[in-house]
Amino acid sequence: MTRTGAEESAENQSVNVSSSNGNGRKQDGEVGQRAERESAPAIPVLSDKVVNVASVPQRSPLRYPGGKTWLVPEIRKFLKRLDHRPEVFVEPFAGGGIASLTAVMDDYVDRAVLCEKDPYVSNLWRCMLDDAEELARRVECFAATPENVRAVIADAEVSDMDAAFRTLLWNRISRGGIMAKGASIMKQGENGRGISSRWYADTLAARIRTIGSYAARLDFFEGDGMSLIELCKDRHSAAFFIDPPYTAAGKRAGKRLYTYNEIDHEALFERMSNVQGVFMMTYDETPDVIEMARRRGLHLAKVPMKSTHHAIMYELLITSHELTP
């Protein structure tokens, strides 16, 4: 049937009206979300001072991008102010493991359970816990010349200990401790000292031996951190520290810094909102992250830190209970 010009005109107007109403609803939704964010209470700042990392015990031999040594004072306060002593400290995205090392070595918990998906980092942790003395001796005996470094990096791994030493060496000499594909080796180093500025053998060996001395209180698993959370979710006596790769809200840093960077942040927030124990999560401060936390009734706070370019920034802390300065 042939439509008249009037009928076509009426249909087009109907389509246009529908389209206009849809856009209007979308715009209203965006305005509403913006108004909600603007009316939300300000996030409290726990401290006005940036932590000097030189004042914090350096316990991990790993230089980890996004490492949390600077956050150690807040981790201590978090654990110290609990109304109970946790039986286990759970760190599903271990990396350098500074949170777990702090919790155990400062005796805030009886034991810690760490998990890491990267098989090379996991192997290094297992070797530190199983045979710290052997790894420490290898570190002490290694002369970090460019030629020796190239030989280790190029050599085919024939044992777990060989692989562990290679991972540690690569971590120490790569720029920023980045071990993801495409990472490069430092050239100038600190004060122009090149590789040797990050390979202080005696200090690294001492850290490895200390970790080995706590092996009975440190359990390590290679795998998905989400699975570890699921395994421990019903433990009232657990304290969780969650430091996932920073890929929420389209952040690209995590993809550049870590080989295993994919994570469902919505699923992580949902899972943490249902655990029975206490927890602290760390994230970049973005509207999407704040919204995920507030939608689940979680507590927010922030602390100052220095970026790699020495600019003062704020890290977002998301917790099971309110933190105070």
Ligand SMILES: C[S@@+](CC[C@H](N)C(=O)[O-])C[C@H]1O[C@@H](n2cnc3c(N)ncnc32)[C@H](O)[C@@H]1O
Contents of the next structure:
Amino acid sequence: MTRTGAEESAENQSVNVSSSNGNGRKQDGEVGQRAERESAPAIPVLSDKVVNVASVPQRSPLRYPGGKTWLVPEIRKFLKRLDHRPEVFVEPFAGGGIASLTAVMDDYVDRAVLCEKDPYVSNLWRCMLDDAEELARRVECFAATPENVRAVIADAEVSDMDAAFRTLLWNRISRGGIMAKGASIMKQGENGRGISSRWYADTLAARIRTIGSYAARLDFFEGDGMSLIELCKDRHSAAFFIDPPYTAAGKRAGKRLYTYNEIDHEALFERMSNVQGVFMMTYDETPDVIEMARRRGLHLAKVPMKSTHHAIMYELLITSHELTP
Ligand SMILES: C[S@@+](CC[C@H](N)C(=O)[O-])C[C@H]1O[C@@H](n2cnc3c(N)ncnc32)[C@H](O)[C@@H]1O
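For comparison with the form predicted on its own, would you give the structure of this protein in the form predicted together with the ligand?
Next comes the full complex, and the chain you just saw is listed first.
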């Protein structure tokens, strides 16, 4: 079953809201660094238009804070323009996994490997891939009344499938899709429609079943994405998509959005600059990120996105090779 226009616009709005949550700008005031930046080449802007998210298929059942559905057109372009078909797509910081789902479902790769550190999100991925039908049926059978929601959230988890359902429910109805400690459940929802504005049972069940039908091509690991990069670093024919939680340079948004948010970004950049395959990393546009990339001779580009308040902001893409508009 396809979604209504209202569902699309509600979810798309959440994508923009979530993305902008992690994107506050911070200026650093050091004169020397500023002078260096001013003499540095401008970062090319890949598009003058913000992606219309309604035109992008929403394939993940998760409403992920900092989710990259809006970046799908650039991910597709990145994969389409490669001079070879990658053997494997590697997504070490999976979250809602939209990049891997796109790479496999649009058939740019035969196989994707996803990794996630959060045990609840990981359990959900495992259950979706192991028994999508069971999870989809639970979604369809659930009457999303406030009482039932409270009961599921309060219930002690008894099985992995129960926990997976609970994670999905919590993700859909929490403010901004945030599942980290301290996140609250939304009360009014879109247009005062409450929980039902985020719990589209048929749509979610369909997404879960579709993911299940691709299970043979999606490998999921719970653990540290840095280890997955290390494991795949010598694969010439791997394509990496790197979307880490960003908490560098005093930016704390990532702390609020994700339970697991501590990444050694220097180490990540170092590791990526040594992989044999191609890659796309996505970050907030901040001086320290630009500096980490430039120091290693990596390629930079920017793409526009819309904030909650419809302001145009830019996301930084750091890649193994030059991207063109
Ligand atoms: C920015 S989000 C990814 C969003 C994803 N690209 C999407 O579109 O849904 C970063 C994710 O990395 C996870 N994470 C944090 N530290 C990690 C680590 N060391 N290894 C693997 N995953 C980690 C977080 O739990 C979070 O789900």
